[in-house]
Structure formats: C-alpha cells, structure tokens
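What follows is one chain in structure tokens, specifically the form predicted alone.
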Amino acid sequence: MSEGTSTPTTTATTEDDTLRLAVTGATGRMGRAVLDAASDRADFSVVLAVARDPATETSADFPERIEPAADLESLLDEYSPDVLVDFTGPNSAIEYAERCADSGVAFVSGTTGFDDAQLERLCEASEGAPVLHASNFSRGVEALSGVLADVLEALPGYDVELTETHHNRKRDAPSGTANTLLDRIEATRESQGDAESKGGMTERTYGREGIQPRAEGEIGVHVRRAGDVRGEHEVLLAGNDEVLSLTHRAESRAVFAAGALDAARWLAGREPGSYDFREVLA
C-alpha cells in the first residue's frame, strides 16, 4: 500500500480558504448527515452532491441539487471539488475513489464491507489522489482503539468478548468498526507470545449455540441488529474474578459526519497516498 506524506501541499480553495466539498450518497442517511454538518461549518462549501437515484427536484429535505452518480467523472471536472466524502457501499465507493484518482480529488470514505480485492483497488486509487478510509470517524472509537493494546497487555490471559449493535438496515456483519477492533485485539494478543499465561494465538468465534465450551485464545464476537441504533461497541475482558468493560455508544450520525469533515479538511491538498484517521487526530 502506498503511504502518503504528512506534509500538505497547497490546497486549491476559494479566496476565503473554504474547501469545495463533494458528497456521494447524498440522499442516504450518512450523506444527508454530512451535508447537514457541512452547512454548519464556515470552512466548507458544498459544490456537488450526487446519488445513485437523485431527487428529481429540490425540497426541504434536499435543498442541494442532487446530481446523478453515473455522471461523477464529468461532474468532478465541472465543479472542481477539493475533496469528496463518501458513505455508500463497497462497489460504488471503489468506483468513486477511482474517479477521484483520475481527477486528482482527495477522497474520504467511511464505507465498510470491502473485500480484499476492493481494498487493493482502493490502495491503487491512492496513487492518483490522497485517500483516507476509516471504518469509523468517531473520536471516541479511535480513543477506544488506542487504549485497547494497553488494556490487553495489562490483562494477559483474560477472556475477550466483543459485542456490536447497529440499526436493522445495516448490511455488513460484524461492522467495520468491530473488525478494526478485532484486528487490534488479535495483533496485541499474538504479540504477547505463545505462552498460555500470555493469551497465545487467537481465533474468532461468531456467536455460540449448543454445547460449545470456550476454547483457549478464543475471541467471542456477537452481532445485534435492531431499531435505529447508530452504533454501539463493547469489548469485555474477564478473568481473575473480575470484569472490565470498554463501551462506546454513538448517539447521533452527526458524530461520524463531523469526524469525516475533520478528515476531509486535513486531507485536502496532501500528496497522493493512503492516510489514516489516527493521523488526523494526532
């Protein structure tokens, strides 16, 4: 994967240093949240909003003109955004990333559910434009991820269970955030060595049914889908007659929209390459 440099180049912005913003999936819940958040910030000007099925006319819900996503390539040339924010689906996000790479437009995506081939294409797109992909744009989730290694190292051999809850329309399971946390847990546990007292190697177990005693090094993974839950993740560690629970709960999609815009502001004008949300918060 190509790595970007942390030194920004000159950003092509308007005279008042307002970034020109494009948003994909503009009629979706997260697309709408990004547009709403941008409207409250003086450092962004929405110049382009696109959707697979654009609204036929503006309304109170969609005051922006929604353009067809199929025309994104020509629209990027016409409106010249500095950065595009994407919360759509894996197939469309990869397509949009490649269009941004062709046009040299910075690309920020919170889309999850990519397979390995799609992640490779996203990496390739970063050769033509700066790309920042994150499974979660919450500062709280990033803080949770950051402390996990210290907690796991302090509690070697403790059982680990991860539970995540999202709204009933979410497609990928476990969530991208859950998988990111699981990757961090596995990397930390496996770096602790092979001794049983240090946790040993890890293996994910998705739910349990029937007679299924817990195995050595197992990480339990549990997925819940209900109502309109924005996102909740809990990492539970138990052992030595004690239980430690680390939980993050998002109360509004505005949390993710704000983080994505912070990432967009940070990314615009940087050299092509792959960047991480952690760098934005450093």
Ligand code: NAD
Contents of the next structure:
Amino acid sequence: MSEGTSTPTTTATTEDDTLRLAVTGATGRMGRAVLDAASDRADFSVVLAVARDPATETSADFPERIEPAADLESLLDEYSPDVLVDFTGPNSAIEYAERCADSGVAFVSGTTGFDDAQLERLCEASEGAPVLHASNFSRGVEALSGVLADVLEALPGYDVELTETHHNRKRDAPSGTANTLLDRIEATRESQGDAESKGGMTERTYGREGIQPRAEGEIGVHVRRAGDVRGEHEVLLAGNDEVLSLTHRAESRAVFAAGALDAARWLAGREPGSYDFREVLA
Ligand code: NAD
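Taking the form predicted alone as the starting point, write out the structure of the form predicted in complex with the ligand.
Now the full complex is given, and it begins with the chain already shown.
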C-alpha cells in the first residue's frame, strides 16, 4: 500500500443505495475528474483509487490514498467495490477488465484506442462481469450520434467531412468518438446505396495535401491537437448550395465523468454481458 497521503480512501460499509466505487488511472486527468465527481455525489463512496505507479505519480499532498495497479486482483478482494471506472490506456484497460471479470466487479471504461484483438478481449471479459465501454460519455455526443442517421438520410449525396480537436497530450488519433461517428456515417451511407452517393460506397480520407480533388463517396477526416481542448467534433454536410454543420464541444471533463458515473450506477448489479451507453440514457 502506498504511504504519504493525507486522506485514506474509505473502507467503511456503505449504505444500501451507495455504490462502492473503484477508479483506475486515478492520477490521470479523467481519473481526477471521476474522483471529484464521485465526491460530490451521495450515491457513490470511493473505496479504491488505483494508479500504475503511485510512488512517482502522486505527491505527499495528494488528496486520496492511491494503490498500485499491480495489486489490483487482491485490492478488488480486499475492498469489494461494486463497480470500477477506468480511464487509462488500452493495454491496462483490458487487464483491469479481466481482473474485474475474475472478481465479478462491474467494469465501466471510457478508455479509447483499442485494437480489434483488445476489443475481442473486452468482449470475453463481459462473460464474467457486466462491462460497459463508451468512447464518449457525454449526453450531447450520444444525441449527435442518434440524429446522424436521420440527417444523412435526409441529405443523400451531400459531402461529409468530420473534424475533431483535442488537447495536445492526446495519444490516439482520430479520437474514439470520431471513429464511432465515422462508423455510423459509413453504415448509413452504405445502407442508402443511392446513385448520388456512389452506390453507397464510402472511403475515409485522412487530411489532404497537394493535388487531391475530393472523390465521390469520400469522408474527409481531420484531426487537430492543440492546447487543452477537452474535445470538439464537427460533422459537416455540404451540397445543393447549402452547408449543415453539427458540432459538439465538451467544455469540461466533468461532463464525461458524470456520464461515466451514471453508467456505473446503471451497470452495477447487472448480469455479465456487454452494455452500451445508449441503454443507460434510454
Ligand atoms: P491521462 O494521460 O491524463 O491519464 C491516463 C491515466 O492512465 C494515468 O493515470 C496513467 O498513469 C494511466 N495509464 C496509462 N497507461 C497505463 C498503463 N499501461 N498501465 C497503467 N496505467 C496507465 O489521460 P486522460 O485524459 O485521463 O484520458 C485517459 C483515457 O480516457 C484516454 O484513452 C482518453 O482518450 C479517454 N477519454 C475518454 C473519454 C470518454 O468520454 N469516453 C473522455 C476523455 C478521455
């Protein structure tokens, strides 16, 4: 256990309607936001906060006691959380999902950048515990994603370009949210299959340089990394002498933390399986 922290995480028995929460990546930007959001909510009690290397990632005045991730298996046994919320990296998220599956702890992850093999392992972990992964925990992005199919169907043949902007420390590109929106755009366009959208075939084009006229069916994807932008996504549709722009901008990480906690409350106590953020908001 790590030393030198001022306020230990509570191990007290919680009231019936209070969820015992574990947080991984507790020293990260999103981990911090989740801990702050949970401390403002009466329906959560943080029983466990975990980081890869608490000795180097925390200081003496760090507000919570942070435990080392290497001990996660025994920590889950010791603190018996109802649910674990994870915002880390793809490798660690999969490991934590598997530890949660072994211990029957509900697992909520907002980590992005998984490859196909990792997504497969996440799916396998859901055989042992309820698992909910979302590339974006904001209600606004979920709403944007929900209306996208109708908008695309109303505007067949219109050119589509997606632009996303994030802070300059973000590792994966395009963002998980951009990929989720792109999957939806492609699925809708390909199901339309009309002559105006090249028989429905689409192709993602990542940025442009030199002589590169726009091809039919192309979906332009543009990634910007700057400053401390929390996350901005714009889907632009243009054609027929008009432009429609659908933009979502997260103004604080608190919006993602709130969504992840709503998902955690919804997920805890459910049967093992893979669940969707859309189900939480239904
Ligand atoms: P961050 O770099 O500030 O924090 C990441 C944390 O994870 C740190 O504590 C780091 O030590 C830990 N970590 C990273 N790799 C690890 C590993 N291999 N083993 C153990 N611990 C590891 O990043 P952040 O801004 O908090 O974002 C974290 C993740 O959440 C990213 O994948 C990001 O894209 C994603 N994210 C998702 C949403 C959403 O709504 N789903 C919102 C914001 C960020």
